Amino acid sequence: MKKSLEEHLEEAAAFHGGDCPGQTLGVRLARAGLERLGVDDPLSNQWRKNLMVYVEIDRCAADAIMVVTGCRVGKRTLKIMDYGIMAATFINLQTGTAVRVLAREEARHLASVYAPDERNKYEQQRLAYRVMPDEELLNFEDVKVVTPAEDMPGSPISRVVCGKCGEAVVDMREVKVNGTNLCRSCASGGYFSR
């Protein structure tokens, strides 16, 4: 790993605003990731459209993982999976070789373990989130991710444009209705109204 780990965790609170424990668990995230990959420069011209990363939430933790391994939504290497868990999938593109990481739960009891003298819990947790061993912070599984050409990184691979508004869509993710295609919105009401 080119950094420190107390280089990505400055790195980390500047990005994001300040320091907690959700940053730490994700630098801590994304460095196992990247060092189970065999990863150990991300922000190379090797790893720069090679390395995709799949964050399953969207706090504090993604912030941090896109500091360390380069991986960000507008290249289309970072996709933000909602599902309220503190992990993450990493994957070096070119050999499909994937190992998602997550945050233990029980990492937060033994917080006391690592930092006895902090008597603010999260405080006590960013703390001990800094010096657990690997093994007692998170878990590693190897997986397989399928991603589909339209979400891979470059061009986009298709443009249409909606039926009903007249706004172009990208990488297929229109929807046909009738035989027309329409924007997601037209088709079944979005985030927002007119």
Contents of the next structure:
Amino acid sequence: MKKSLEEHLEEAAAFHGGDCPGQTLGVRLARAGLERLGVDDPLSNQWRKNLMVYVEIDRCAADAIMVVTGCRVGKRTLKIMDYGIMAATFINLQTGTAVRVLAREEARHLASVYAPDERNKYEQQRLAYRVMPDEELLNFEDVKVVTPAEDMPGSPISRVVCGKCGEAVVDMREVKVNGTNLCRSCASGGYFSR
Amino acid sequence: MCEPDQKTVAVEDAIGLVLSHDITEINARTHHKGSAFRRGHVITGDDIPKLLDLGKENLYVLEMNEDQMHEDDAAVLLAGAISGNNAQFMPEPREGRINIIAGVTGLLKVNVEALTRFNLVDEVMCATRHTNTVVQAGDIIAGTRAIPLVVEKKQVERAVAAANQADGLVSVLPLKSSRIALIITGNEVYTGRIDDAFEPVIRGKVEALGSSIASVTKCPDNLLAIRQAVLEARADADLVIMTGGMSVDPDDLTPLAAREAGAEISAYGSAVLPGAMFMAGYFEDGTPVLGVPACGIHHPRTIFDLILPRVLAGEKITSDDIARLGHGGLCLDCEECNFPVCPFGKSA
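In place of the form predicted alone, output the structure of the form predicted in complex with its partner chain.
Shown next: the complete complex, the earlier chain at its head.
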């Protein structure tokens, strides 16, 4: 890996606004995932457009994964799947190879082994997750991911106007109800009310 | 070529000799006129009473010395040398000619240069159908014969050697029953704006050649989406066929996506109309990928019909193969399409 763990941890803390066990886990998870894919420099031109990550949690680790991989929501290379699981899947879009990396539940209990001098549990985890070997901290799984074509990076493939609110909807997010295109909010109720 | 001497022989002395002309009989009862003995017939003892009945006491016969052979014997030798893999014939010439037939359904391959060398030999001939034609088991693919009734052995030997050197002049490559991944590109189809018209056309042509569509994936004009579809589909396919996106507009990404999915494109652009925007390539493991432009929808026959059988027969298509299609690569757009009984694609 072109950058060291320390460098990544610093960058993640700066981006996220502070260091924490979740950040550390996210950095370790991302570094291990990329290593499995043979990615040395994720920010290089070769990988900038050929990496995609599915993150299964919307907490600190997601930010760290973003920093390490260079994948971004706005570039459509980072997908948040809000499963509430400390895991992420890293995909080499060039080959379709995908590896899912999961933080092992057992690692939480091993924190005291790897940072015995630290009494604060939170701090103990943060320090332990820096040094714990991959095989104790993480689980790896080869998986297959087929991203819907309309979720791929690139120009929007469609643009329709909601038949109710009149707002434009891109990339086939509209829902057809009785032959009329509606935005999701109008079709089935949104996260907001007016 | 030298026609051997013709001479007159008494019927009784003609046994074993070759008749040099037809002998006609008229049936008094039916008034039917036909030949009782054909030119080339070898006279046997049993023939003599009938010849005498027909009023023939003397015959014109051809003399055959030990350096010569009868056209029927020559035809059997010639047919044997001409027939390569999956080409068969019955060793029973009719009027000196033997037809060679396809033993299996497949792609006819004619070694055109060897055929020409064969036909440059005096006193023999072989005519074939065009190479790279799809033939059904049992179809006639070639005919051969010696030209004179009595032929010089050395000419037959020369012709046989020419054919043997090429392992036969005609052979049939069986078509492999392949699982085909079809990738249909275009925002208009993917978003459901219009119905896809490619799938039924491709499916019909593929199934007519004994293969099947294993998967159909629709993709928008998005490089990453098309590449992902190719990577995904080819794992389970013997051949990838991509449609749409073959032109030069900014939305046309098919050749680039194929390349980015690991294919080496051996030809993009072809010397055939319709089908100028055709693409052919191969992945590292040898899996072929073909790109069919939009002409494939509305023209009954395009370059796709010329190349698909060759791919299914296991041929590796090169840019040279595609370039050679230029001669004869112009479809005449007949009101009623009779392909393959037409000049389209008959160059090489």
